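In structure tokens, one chain follows: the form predicted alone.
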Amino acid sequence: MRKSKIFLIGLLCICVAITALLFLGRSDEEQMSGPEVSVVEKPAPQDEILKIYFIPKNLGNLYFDALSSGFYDAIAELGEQNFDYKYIGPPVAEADNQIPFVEEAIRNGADAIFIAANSNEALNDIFDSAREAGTRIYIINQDIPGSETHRDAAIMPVNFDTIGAAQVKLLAEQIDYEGRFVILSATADAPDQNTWVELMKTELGNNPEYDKMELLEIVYGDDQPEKSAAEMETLLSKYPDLKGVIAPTTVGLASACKVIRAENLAGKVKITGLGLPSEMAEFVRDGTCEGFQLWNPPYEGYLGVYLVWEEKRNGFSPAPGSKFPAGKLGEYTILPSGQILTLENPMDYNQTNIEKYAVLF
């Protein structure tokens, strides 16, 4: 009997000995946890979401509305949940009221800025500041002229070279080649605007086509429908002969035209420019305006945003010369000049086509 005690005894030290070795053997985390212990593998690290700011010239107008559509087109595509995206600006165009709207966007760790400007070179300061910072500046729907080392590259509408003989030939065709026509712009610091004005003066000057026109003034809307409609209302008074004026500016088009129309000058004064078919589809339907010309609007945006992804996410440098994919727009090459055409040649817009295009900006 006392055999068997001791048997047992030494039997039960032995069970403890090996149950003290087995718990120490594992790691702290399974003594904490307990037995049932249920391995849960960590989802993969997020990306961080692309911060992209749109500035336009002003808000409250319809233009950069349109652009701004194609910035949500292609965040769709690629995500919502990966972008944070912000389109703000000021309420009128001037030369330096963007620049609270630029801070901002610094202050917020913005990735990039897409920007309107309103002149070529009040905001540079304020460009170098966010470069520093790391935020890309992109111009967009033009350039800044003579400051293009204070951005990082421009998204153009379109060939902005094809724009100034582009706007002269349609009026020219208008009016039969002859006659006195004004141009109402948007601001007189405008770069994209003055750009095409200067190449309207060069055509005119060397193409002999157009020796029977004579360009008689320009002046300036400031992209404000009730300013562009004081001018038309001015320059119809001063020159009762006009025989067509040209609006490469969406504001000062579709405003000009309710002028026109207003004063039962359809038909007699032809008006051409630059405009939204959203806007001037009741001027086309009507005859107050036989065609216009523009791009795509849309287009831009949505180009920006994959041009952002490609940096971002794929390590894509903008480096002239160098491509990168933009969704169902197709492949697009940085130029020399460190810009990149939406489009090579303005759209027109008239009866033919006006209905398709009205519906969508």
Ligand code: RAM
The other form holds:
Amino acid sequence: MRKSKIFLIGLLCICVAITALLFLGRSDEEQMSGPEVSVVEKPAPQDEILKIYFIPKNLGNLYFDALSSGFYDAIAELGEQNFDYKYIGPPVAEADNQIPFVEEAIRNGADAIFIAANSNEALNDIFDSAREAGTRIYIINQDIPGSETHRDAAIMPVNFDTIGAAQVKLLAEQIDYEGRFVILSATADAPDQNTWVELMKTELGNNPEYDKMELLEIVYGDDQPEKSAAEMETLLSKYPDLKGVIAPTTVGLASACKVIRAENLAGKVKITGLGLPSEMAEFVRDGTCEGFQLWNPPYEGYLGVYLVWEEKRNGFSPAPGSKFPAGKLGEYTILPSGQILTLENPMDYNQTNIEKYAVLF
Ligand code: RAM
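Beyond the form predicted alone, can we have the form predicted together with the ligand?
The next block holds the full complex; its first chain is the one shown before.
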């Protein structure tokens, strides 16, 4: 009786052991070939990892988050193990407060810094130091007019020469080519907005179509929502006959739309500019804004990663006239100016296409 009990217990133990072994065996097999478990890729040797920094004008601006998403898209395509990507920057856009972030990137041995500079010249010295240390300086989303010798290349969202005329025409169509209007810009030093505003002024001065339109004032909301809204409120009380606003900044445009809607002035004061579809969708839907323009911010980051990849991995040299492949965007050429145009012209966003783009950026 005792013996058979011991025998039965022994048998049970062997069965449990065999079942456990079978299970273990199967799970090992699944780990090797199962579809749910990703294969851990061998990391690239430390010295082959490309260190890329993106320094926006300021953090907390959804526009630059959209641009940053393009860096991630290209990095995912080329293999995350090959990159060390950092998106760092100051809380507010000021001429020289990006300097500590450039310094940090240099200290960490960055291969490339992409920067939407807050000034045309305040960063020249630190750019020189970075380049001496072997870090490529790419201006992104704009250029630094007058300081081009301090950077390696500039990734432009579009050809800036098209923006002044395009923005003025957009407002003119909305106010029937007649009336007083204002420009709500970003910071007074902003290289991109200042270039566009100058081009707008030239277009207004040179094109007789706009003879009945009068630019009253240019104000600066510093790409801060509260300051932009406060500037818009002041303009509305200062100019009761105001017909229109051009805000060539995503932060300024969305903030000004909020004020115009809150003051029940939609339709009376027409507003347009450069906006982010995801932020502008509500104002297009309710008629506060008939239409605005922009380009494709994620494409810029995407293109930037391919540029560094081609340089560091395939020996590409970004001399004027040379071409490089940028994944799904195709081939790009370095222009004589050292610029690369992501797209040629800005795109129009309005009721016909806003929903399509609002989910993208
Ligand atoms: C803001 C920034 C940026 C500009 C866009 C249109 O987000 O000022 O530099 O390109 O607007």
